[in-house]
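Consider the single chain below, provided in structure tokens and representing the form predicted alone.
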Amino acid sequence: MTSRPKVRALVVGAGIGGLTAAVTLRSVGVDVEVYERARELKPAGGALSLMSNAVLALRTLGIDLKLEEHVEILEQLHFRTKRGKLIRTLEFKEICDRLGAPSFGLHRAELQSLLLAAAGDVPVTLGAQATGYEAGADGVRVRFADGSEAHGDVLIGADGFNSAIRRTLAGPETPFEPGYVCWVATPHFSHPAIPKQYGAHYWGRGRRFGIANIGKGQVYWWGTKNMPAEQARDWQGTRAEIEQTYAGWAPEVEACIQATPPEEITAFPARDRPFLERWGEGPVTLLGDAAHPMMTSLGQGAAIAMEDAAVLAHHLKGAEDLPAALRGYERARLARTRSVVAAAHSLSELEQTERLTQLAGRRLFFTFAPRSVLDKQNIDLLDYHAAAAAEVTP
């Protein structure tokens, strides 16, 4: 009797869920080759929030990247008004205590230099954009910009929300655009309203603001502000105008803003799009952004990519009939990330209303809400074991 020849999978895309499939898959044996169409790893976006479902997630595979000892753990999160005023706190670390592992706020470096470690020798192959596949019944045959090809027993595309992967599977789609910028950044500032480990919401009209200290000399903070999508899609605006949508805010606000160097400063358009409930074909199938990609208010997009790259490790793990594989992997993800993406885009409409009484409805809530009810929706996204118990097998 013959073995089985090693799984040869091709990863397109080195982003956070694109480099943890390589860690995971090659955990479970199989051989991986990780495609980006950039020519240096530079991550995009600044820092990011880790929670602990992605961690779970990992463990079941028996993968520890060992965050504790270099990034900072989020404990609280603060609700506050666009003055600094506290509307409510959430407890993280007692949710976190509960369900065994906790949640970090990170640079996406960090990060990123992580997954690369623990995928060891995998090789990763800079400047390749890929434009398209072909499946046939040796496998598939990915096609680069540059006239290359290369060739595996699964294709896994995780090349993000304008993903090539999924443009080829599904065809041309529109995205939805709710029509707001955001901007990110990570100086380095510190401020005495901005202890260790600290993390905290501020709440406009039409406008939000974040701001995460994540250690070594760095916060990380993020704005966003309403405007027509096709503004939002290519803003060309300058600090100053970053400075007067919040001027008047809580003085760590505008700390944030004036002591970042414009250069340093990334905008991009909020945007989503509607869910994709068929996510792959043959040896085919997507991950993360490419396949489920999600407003950024509830901070869970690493995450459930990290949760998408444990549990396709699993169905491949040993697997015989690989499209079956995958097929299995796809069923037991679409529940989940299709909840996740909901919730998120209702978060995104009440984050960024301008309308009085939703407005006031809002602050009501959160001021008033039994803490047991915060809890569970927290709890409902941070636990990845409730989360897998429900998953559908192959």
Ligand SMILES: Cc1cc2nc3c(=O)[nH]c(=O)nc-3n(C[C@H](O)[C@H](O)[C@H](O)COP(=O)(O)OP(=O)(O)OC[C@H]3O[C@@H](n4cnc5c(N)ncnc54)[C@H](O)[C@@H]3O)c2cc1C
Second form
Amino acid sequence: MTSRPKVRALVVGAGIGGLTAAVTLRSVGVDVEVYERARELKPAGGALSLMSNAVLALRTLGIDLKLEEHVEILEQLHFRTKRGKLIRTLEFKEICDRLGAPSFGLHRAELQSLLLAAAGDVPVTLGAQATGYEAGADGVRVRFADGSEAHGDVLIGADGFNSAIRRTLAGPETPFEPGYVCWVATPHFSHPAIPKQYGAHYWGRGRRFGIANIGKGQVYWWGTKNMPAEQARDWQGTRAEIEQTYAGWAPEVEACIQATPPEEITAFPARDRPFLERWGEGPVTLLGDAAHPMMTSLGQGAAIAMEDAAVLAHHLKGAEDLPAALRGYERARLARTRSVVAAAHSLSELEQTERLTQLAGRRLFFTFAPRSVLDKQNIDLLDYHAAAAAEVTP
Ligand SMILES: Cc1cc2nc3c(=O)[nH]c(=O)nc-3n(C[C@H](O)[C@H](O)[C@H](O)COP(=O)(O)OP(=O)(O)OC[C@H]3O[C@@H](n4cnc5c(N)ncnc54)[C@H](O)[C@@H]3O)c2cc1C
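Counterpart to the form predicted alone, namely the form predicted in complex with the named molecule:
Below is the entire complex, every chain and molecule, led by the chain shown above.
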């Protein structure tokens, strides 16, 4: 009896989603090749929160990145007024304990190196900018900007917000830009109000600030400010503007900015896209931000990309009909990702609001909402198994 030759998967993009796909697909016996536009693997955007749902999803394939041995566990998240007065604390630890998997705050470089280690011998070709693909009876061919090509049985577009694979599939689209900028940085710095495992959001009017102690002497901070979309898209301001934006806020907020050399602050425009209902055709599919970019408000973009990678591997494991397996993966992910994208969008609107009635409503809700209501909102996001059980199966 002849067995089917190993499936050859081309993954375009070596971000969090693409590298996780390399790990998960390899774990189910798929031959993976990763193609990345950048000439050097340098993660953009400082740090991130990586929630329990990503850990739980990887575990379904027996993959454990052992994050707790390397990075800080997120146990609580404080919501504060801009001057630092406590509004509410979310007890993450209890929720994560219930779910059996921690959540983390970590530097992107740390996650990237753990994923690369777990990807083992998967080849990652740098300086390979995909421009499009052609699918045929013999699989799929990806074209690169330098004129070269790669051929595989399936193609996974994990090339982020401006995905070339998505563009080939869905045509040109206009992003949604609500009109605010997000500054991020990870200075080496300590402050008495930022103890180990500290995580907090400070809320202002049309602006907010976040702080997380990510260990190893580093603090992750991010701040947002409403401004015209075209200005946010290409913010060219100075650190003085950022200092001004948060002048009079809690002392630890001001201290974070002052501790950061201006060249270490990165600015991102806030943006997402109308939800795409069709992620693939034939041997091609999408994953992560390429499939479902979302606002950063829930801190879930990376974790949901990792969930995608786990579910994709389950569908491709031992599959004979590869396009059918990819359509199964897409069907399985649509409801979950659609709801998380929508929730992130709504939260982003509420967080950036300048309307006094909404500001008052936000404060009242977070002050008085029963703990069970807040816990349920978090469990809905973090409980990967419940989300997977609700997935539409073929
Ligand atoms: C400011 C900010 C804060 C965030 N905070 C969090 C957080 O706390 N928690 C969280 O879970 N998520 C967070 N996110 C979201 C998270 O970063 C993304 O959802 C996640 O990185 C998506 O991973 P991805 O692999 O799909 O895309 P990316 O990480 O964007 O990776 C795409 C990769 O594809 C490459 N690429 C692009 N085009 C091509 C091409 N044509 N050919 C080849 N390669 C290409 C890129 O160079 C990149 O390496 C945040 C995002 C931002 C902007």
